[in-house]
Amino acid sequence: MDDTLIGRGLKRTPLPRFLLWLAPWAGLLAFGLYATYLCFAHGLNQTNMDNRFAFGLWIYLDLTVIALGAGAFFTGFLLYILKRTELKAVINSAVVIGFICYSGAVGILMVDVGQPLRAWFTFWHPNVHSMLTEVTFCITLYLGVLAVEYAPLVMKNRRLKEIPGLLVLEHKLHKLMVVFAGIGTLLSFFHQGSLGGLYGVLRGNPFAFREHIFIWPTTFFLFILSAAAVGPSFVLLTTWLVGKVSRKRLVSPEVFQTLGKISGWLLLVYVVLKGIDSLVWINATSPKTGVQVSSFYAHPPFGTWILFAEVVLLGLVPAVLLLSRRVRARTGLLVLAAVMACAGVVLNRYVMTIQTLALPSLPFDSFLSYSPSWQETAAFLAVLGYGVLLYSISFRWLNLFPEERELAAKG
C-alpha cells in the first residue's frame, strides 16, 4: 500500500484515499446538521419527546458518550498523578477521544435544550439547588481543559513546530499538564457523579430512587466508578480499531494488557458495589415506597433479564476476563472483554434513562413507550460523523501514538 510520509518515521495513506475515507462520515455529519436545523427552525416538535418523556435518545446517548469519554480524565489521572508511565503511549489518543466525546455531548445538548440562544441562562441564572447546574458547569469547564490538553498535540505538528512562538507555547503547556490532569479529574469526578445522583434523588420514582451515603445517593458513586472502569476499556478498544483500520502497530501488547488489567479491577469493584446496591434496593428501598420490585420488570422489553445482563453478563463476566492473564495475552479475547465492558455501561445508562421514564411513577400512570424520531437519530449520528472526522484528521496529521515510530522501525 502506498503511504505518504507525514512525519519522521510516520506514514499515512495518500490524500485522495484519505478523502475518500472521510466522505461518508462528512455525509453523515451533513445529514445530522440538517436534522439539527429542523429542530432549531421548528422546535422540539420535531422529536418524539414530551412533558413525560422529557429525557429521550439525546440524553441517554449523551450520558453514554460522557461515560466512554472518561478514558481521557482517568488515563491522565493514572499517567500524571499516579505516574503510570506506560500509559504515555495512549494519552494523546485518549485526550482526542475525550475532546470528541465532550464537545459532541455539549453540541447535542445545545439542540436538546430547545432554545440554544438561552443556554447561557444556566451560567448567569444558576439554580443552585439543581444537580444539573453543577453538571453544566463541570462539563463546560472540563471541555475547556480538554481543549487546552489538545492544543499541544496540534502544536507538535511538524509544520507548526517551525513557528517559534507556538513551539514555546507548546513547551509551556506541556509542563502544566499535571495541573490540568488534576483539574480535569476533579471536574470529571463531580459531573459523572452528579449525572448519576440526578436519578438517585427522584423520590417520586421508586425505580430510580436510592439510599444515601452522606448527602449523595449511591448512584452518585456508581456512575463515577462505572465511567472510570470502562474508560480504559474504551481507549483499548479504539486503539485496537484504529490499528486495524490503518494496518499499523500503534502500541505494544503490554499497553493493551495494562489497560485491560486496570479496567478489570475497577469493573470488579463496581460490580460488587452495584450488586450490593441492587440487593438493598430490592429488599429495603423499594418496599419502603410500597412498590414491589417485580412490578418494575413486568413490562416488556424491561424483563428481569435486563438486570442480569447489566450486572452479570456485561459486568462480572468481562471483569473476570480482563483479570485473567491468559485472556489478556490474547488480543482477540482482550478486545472482546473490552467490548462487553463498554456494552455494560451503555446498557446501564439506557436503564437509568429510558426505563426510568417509561415506568409509571404513580398508581394511575400508565407504562409509556418511546421511540426517537428520525431527526433525533440523525442529530446524534452527526456526533458520530464529527467524531470519526476529527479523530481521522488528528491521526493523520498529529502524533497520537508516540510508540508508533519505534514499532514501525522494528517491523
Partner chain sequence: MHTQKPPSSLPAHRYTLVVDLDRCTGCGSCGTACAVENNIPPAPERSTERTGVVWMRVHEVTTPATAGERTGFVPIPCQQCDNPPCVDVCPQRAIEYDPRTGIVGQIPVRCLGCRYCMVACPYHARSFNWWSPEWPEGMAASLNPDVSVRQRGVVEKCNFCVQRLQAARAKAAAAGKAEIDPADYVPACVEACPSRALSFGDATDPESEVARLVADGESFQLLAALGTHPKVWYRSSDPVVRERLSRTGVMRG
Given for the second form:
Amino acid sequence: MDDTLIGRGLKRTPLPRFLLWLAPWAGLLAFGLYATYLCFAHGLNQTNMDNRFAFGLWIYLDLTVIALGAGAFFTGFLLYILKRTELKAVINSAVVIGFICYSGAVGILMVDVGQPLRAWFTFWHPNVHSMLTEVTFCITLYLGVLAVEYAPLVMKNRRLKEIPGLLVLEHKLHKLMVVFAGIGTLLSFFHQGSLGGLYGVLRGNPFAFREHIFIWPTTFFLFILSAAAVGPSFVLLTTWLVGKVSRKRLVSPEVFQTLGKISGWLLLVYVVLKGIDSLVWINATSPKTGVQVSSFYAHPPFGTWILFAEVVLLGLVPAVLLLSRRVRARTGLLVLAAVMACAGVVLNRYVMTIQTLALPSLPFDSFLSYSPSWQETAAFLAVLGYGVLLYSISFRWLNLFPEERELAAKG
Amino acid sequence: MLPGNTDFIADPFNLVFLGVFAAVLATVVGTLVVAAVSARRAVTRGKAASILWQHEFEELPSSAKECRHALTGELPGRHCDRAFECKGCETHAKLVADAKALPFLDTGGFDVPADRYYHRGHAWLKPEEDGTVTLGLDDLATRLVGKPSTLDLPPVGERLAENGPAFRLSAGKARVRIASPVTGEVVETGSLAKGFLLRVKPDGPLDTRALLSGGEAAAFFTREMDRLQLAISGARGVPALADGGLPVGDLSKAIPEEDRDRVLGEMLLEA
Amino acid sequence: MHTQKPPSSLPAHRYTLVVDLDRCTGCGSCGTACAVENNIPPAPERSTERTGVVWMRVHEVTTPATAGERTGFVPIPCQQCDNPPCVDVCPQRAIEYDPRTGIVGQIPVRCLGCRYCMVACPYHARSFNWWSPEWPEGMAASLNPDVSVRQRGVVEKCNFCVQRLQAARAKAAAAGKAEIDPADYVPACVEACPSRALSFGDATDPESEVARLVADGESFQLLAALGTHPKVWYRSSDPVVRERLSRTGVMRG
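Got the form predicted on its own; could you also share the form predicted in complex with its partner chain?
Up next: the whole complex, starting with the chain shown before.
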C-alpha cells in the first residue's frame, strides 16, 4: 500500500522508520490538542494572559507563522505571474508550507478567541474599518485558495491519479493556477498588511501607532514587504532542512541562489523603508503624543539594542549577505543569511506584539511581564507537530520537489 | 454582511470592501466551477486518456522524449514536444514525405518482427486479417519485465484510447501500465502463452502514423538499449557500457529490485 | 496625530463623569455598587488583580519620594471617549458609540472575545470573562433583571449604567416628556460614593454641575495627549498629582 503511494523513482525511508519519525510529532500534537481541550472546556483562564496582557504567545505566533508562510503566495506570484520558471522546483513545497502556516494560525486563533462559535459574526456584522475584519476575510479566503493549490498535488499522487477524472481535474485546475496565484497575491497583500495595521492604528499606544498613508498606517506596508522578503528565505530554509533530514538533494543550487537573491533585494527595500519609518516615528509621530521614543526603550531588557537588532543586525546584514554573489555560492552562508532574515521578522513581530503590550500606558502603570502557561505553549507546539506531520506525509506521498527524481538519478 | 442585514450600512467603505470581497469570492468559486465543468466535459468526450498521457509525458526525463527522426539520425538531438503525437507534426509530415525506406539494420539483439508496428511505450500492434488488431509486449519490454507477477488485462468491451492505459502489470516491486498504440474496443483478451495480450477492434480505419515499423523500429530498439543503460547507470552492480553493456538475454535480472520500478517506468513511459 | 481634533459632530448629550481625587478615600463602594448593579460575578479564587471582571477599578497610586511621597486613589471606569480608540478596531461592531449620548456601548452578545479592543484601550478599562460567571448560592436570585448576564469569553466594560438611562427615558415617555429628568439618571457608582467624589450629568446642559466642573479649568483628562477626548474628568487641588496624572505612562521619573 505505502509503496504504491510513493512517487516513481523517489527513495523514501521504510514505513516503520517513517512511522517512528512521526510518533514524537504526533505526540506533540496530541498533547497540544489536550491543552486546547482544556481551554475550550474551562475557558481562557488556562492561559497566562490577562486583562492587561490581552494578547500573548498565540497572537505573536499567528503573526510570525503568517509572515513566514508568505513564501507560498510570493513564490506563486513569481512563478505564475512573473514567470520565474526556475521556481517550479519549490512551488509545491511552498504551497504545503503556506497551507500549514495558515491553517495552523487559523486553528490557534480559534482557541485564542473567547467565543469561537461566533467567528461567523465577523462576516455577518463586519466592521470594515477594523484591520481585524480585513485579516479575517482575507485569511479565510486565502486558506481556501491554498487548499485549492494543495489539491492538485494530492490529485497527482501516483495512486490517486489512476482514478479516472481526478488527473483531468488536476490538469484543468493547473491551467487556471494563474488565477489562484493572482487572487492569492491580492489576498496576501491585504492580510499581511492588515496584520501590520493591527498595531499601526492603535491611537492609544504611541509605541505602536504610525503615520497613515491614505487609510493605512505605515506598518501595513512594512508588514507586506517584510513578509514578501522572508517568504522566499523561509522556503529556502525549509527546503534545505528537508534535504538535510531526508538526506537528499531536492533542488539544484541555482534555485537556492534565486530564492536568496529575491529575498535579499526585498529585504534591502524593507530595511530602508523601515529605517525611514523609524526616523519619522522617532522625530514626529511619537513626540506629537508627548512621548519621547527613548522612553519606550527605558525598560530593560527592551533597550534600544532591540531596534538595532531588528533593523541592522537581522535586517541590513542578512540583506547585504543575500545580495552578495559569493555568499550565495556557499550554501552554508546562504542558509545562515536566510536564518538571520527570518529571525529579523520574527523579532519584529515579537516587538510589535509583546513590547506594545508590555509598555505602561496609564501614568502609574509599570512595565508588564507575561510568560505563557504550559497550555499556551503546548497549543503552539501542537501547530509545530501538526506542521511536521502534514509536511512529512506530503513529502512521502506527494511529489513536492519535481527536480528530486532527476537529481537522484544523476547520483 | 448582506445588504438585507438589518444593521448593514451602505457607506462607501462598506460597499467597496464587501464589493471587492464578493468579487474575489466569485472569481475563486467561478474558476473552480470552470475547472470542474471543463474537466467533466473532457472526461465525457473521452479526453481523459490523452490528458493523462500528456501529464506522463511532461514528467518523463528528457532522455525519454527523443524524436523518432532523431533515433534514425535524420534530425540529430531533436526532442518531441507533442507527446509523440506525430499526426499533426509538421516536421514529421515533411520527413515522411521525402523519406526513403530506411535499411533494416541492427536491432540491438532484439526480436523485431517486421509484420508489426511498435509504440514508443513498447507495446506492439499487429493488424489481423479480420480487421482487428492484436496487441502485445515487444521483445525489449518482455525481457525487461521478465515474468510478471500480475497482469491486469481489461475485460472484453472496454474502450482503449491511443496512448491511454491498455493494461497493467507488475514485476517485483514495480507496477506499470502499458500505453495503448490504438483507439478501439477490446474484443478478446489473450495471454502471454497465446502470443498476444489483447485483440482490439479499432475505431475507423487503422491509424499507424505515430507508430514505428521496419528500419525505423530497428533503429528505435538499438537506441532504447542506450537509454536503458542510462536509466540504470546509477544502480549498483549493473554492468556498465565499458564491460560490454547489458546482456540482452536476461535484462530483468540485471536491474536491482530497488530500481526496477523507476527503470520500468522510464522505459515504458509512465512517470 | 490625525485624531487630535475632536470628532466633527459631538453627541446631542454628553454624559460626563467628574472624579474629585481630593475626596476619594479609596473605599471601593463605587466598584461594589457597580458590580451589584451590572450583575458582575464575584471573582473566582484563582483570579488575580488582572484577571477579574472589574468595571470600576480604583487604583492606589503612590507618588515617588522625590515628588513628596503621598498615596492617593484613582478610580478608572471606561473613559467614554468622544474619539474612542476601541470602536474602530472591533471586527464585528460589538462596540458602538451612541451619537445621542456619547456613551460607548459594548454589546456582549455580539463579542467574539478577540480582545483587540482591550489592546487598543490605553485606559485598560475593559475586562475579559476569563471564567464562567458563578454566583454563590442564593445570590443569583438578586441579579438585576435590567442587565444581561454575560458569559465566559467575552469582553465587557462600564457603560455609565445605560439601563438606568433607558429607565429614565421610559419614565419620561410615560409622563409625556421629551427629555429625561437628570435626577432619574445617575450611575450606580455615583449614587454609592459616600464622599461625593463622583459627579455625573449631561455636560451639554449648562446648568449641570459637570458642565461647571469641566469648564472651570481645574479638571483634566487622563492621557489627553492621545486625543481620545474622554468624558471622564479628574480634579485635584494638588499640582503634583495633576502633573503626574497628565503624563503618559511610559514617561518615567
